[in-house]
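What follows is a single chain, given as structure tokens, in the form predicted on its own.
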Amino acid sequence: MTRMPKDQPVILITGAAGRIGSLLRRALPDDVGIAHHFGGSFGLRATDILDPGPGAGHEDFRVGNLADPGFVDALFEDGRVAAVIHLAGYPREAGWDVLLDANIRSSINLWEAARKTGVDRVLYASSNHATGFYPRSRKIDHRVTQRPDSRYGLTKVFGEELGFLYAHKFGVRSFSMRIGMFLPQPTSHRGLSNWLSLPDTVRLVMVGLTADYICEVVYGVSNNTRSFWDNSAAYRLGYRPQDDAEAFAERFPGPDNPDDHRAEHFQGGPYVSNGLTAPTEYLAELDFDTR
């Protein structure tokens, strides 16, 4: 455990050992425009269910179960923590068991915690798939109605709308980002419309760490040309994504899944099929219902 200045204001990754939260443990120590919003100077801490091997040096880092809400008092203890950057949870489809306590339970304790202590914000990463069944034809923005794709969906869901509850109920402002493909480059057709690149993912995260808002949803994407959103409610607040995925276009002339119609109709790709028995007219309602 690295030790910090006494009183220095504390930014919390959580999912720290994973790709987003890696990257962020390297970019966000060197970035001056947030050390100036936090009085000159802040202390990075960072946690993960997963040891993620030496660090960088410049962190306190705590291995251990955000589902636990005695460990994730700890993480607030001190009364440091300004800011949140709650990335952890399963990142993918898979059975309640997992998820109630990977997704849910967890971002009940970390949002529970941040009240007590008088946290200013969360960003939260959201997902996608929180508005998966929506049709690629339909560009939407931050205002429309949540249309999960699956179970891992709704968790985004419910995590997007924790930060509303205590952003208005309690005064802990929330950014939730819905990230799109988090890549190098994007690796697929449907990655040239909802591609995030690694340094547009650091500009957001510090439009989320230094602009001032109560709750807003915003997407996790670059400034590509196909894109399926309409991202003014980030770019209202500041961000500027420089990457376009159309540099990529040629490698992906025609569809991912072309015997699936259903995956390749909706923006959510194969998170909608899997596991789909709803009858074809159930899901062609969704192409006329503009909520």
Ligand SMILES: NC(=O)c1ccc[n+]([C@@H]2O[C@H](COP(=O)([O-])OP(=O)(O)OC[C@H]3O[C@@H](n4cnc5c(N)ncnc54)[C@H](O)[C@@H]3O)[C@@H](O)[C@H]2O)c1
The other form holds:
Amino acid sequence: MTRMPKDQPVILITGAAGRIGSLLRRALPDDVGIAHHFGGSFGLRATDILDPGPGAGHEDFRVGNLADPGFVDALFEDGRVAAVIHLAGYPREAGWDVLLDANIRSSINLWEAARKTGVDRVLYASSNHATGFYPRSRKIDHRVTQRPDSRYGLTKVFGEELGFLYAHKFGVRSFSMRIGMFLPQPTSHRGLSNWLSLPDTVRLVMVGLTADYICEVVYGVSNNTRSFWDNSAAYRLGYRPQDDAEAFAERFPGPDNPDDHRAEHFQGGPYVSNGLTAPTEYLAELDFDTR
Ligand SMILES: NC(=O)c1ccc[n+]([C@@H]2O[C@H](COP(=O)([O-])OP(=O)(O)OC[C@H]3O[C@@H](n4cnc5c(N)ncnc54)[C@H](O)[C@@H]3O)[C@@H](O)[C@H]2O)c1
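Complement to the form predicted on its own: the form predicted in complex with the ligand:
Below, the chain from earlier opens the complete complex, with every other chain and molecule after it.
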């Protein structure tokens, strides 16, 4: 554990051994804009159920399970956590037994600890699968009702609504990022619409850490020509993504799943058709042409 000056504010990153967490642990310490926001300097506290092993940096890293409320409370007990970047979770479809601990209990414990210790804000890694049942032909913004396409997507809706409740009821600001496809480069046709580059991820998190808001939902997406989303909420707060998946368009000319019309029709892609047993006419009210 690294010692930090006693009154230095701390940013807590959960899921810090994961893909996005590893990027942010490298990128945030050098960000002068964030340091300025926190009055000159800040410390990083990182946590994950997995130990990232040696060479992970100099931050205060704590290994444990966020589904354990005692472990979560201890992360906050010195009262120095000013902001949380909540990335921990099971990042794809799974059974309820997995998702309950990783995505639901963990998030409840985290927001409760934030409330009890007066944390200013929580940035939350939501997902495009919170709205995956919208058709690709419809450009949606942050105001649409969620349409989760999976159990996983529903856990992300729950996280967004935890943010809503704890912001308006308890004064913990909330910044939910409906992340599309976080990768160095898009790897599919659908990715031409929902790709989020690594540098744009840092830019969006920077906005979430420093902008003035109470409760916001934004899309975690680059400046893609074919984006499914109107990301005006993020732009209003100062997000200026620099990357556009169109640069990779020649690599992915056709549909990813030519035989799966439902996956191709909806923004959530294969998350929609995976395990889908409802009769086709049940999709009519979701703008799916059932003829
Ligand atoms: N990568 C993407 O394209 C993408 C897209 C949409 C949303 N997201 C969300 O962003 C977040 C981070 O994604 P990622 O790609 O870095 O995922 P990841 O799987 O690489 O990282 C998630 C981390 O959370 C940790 N974790 C899981 N359960 C935990 C628990 N109970 N207690 C403590 N730690 C736990 C895991 O060990 C893992 O290191 C996830 O919540 C994911 O749902 C990611």
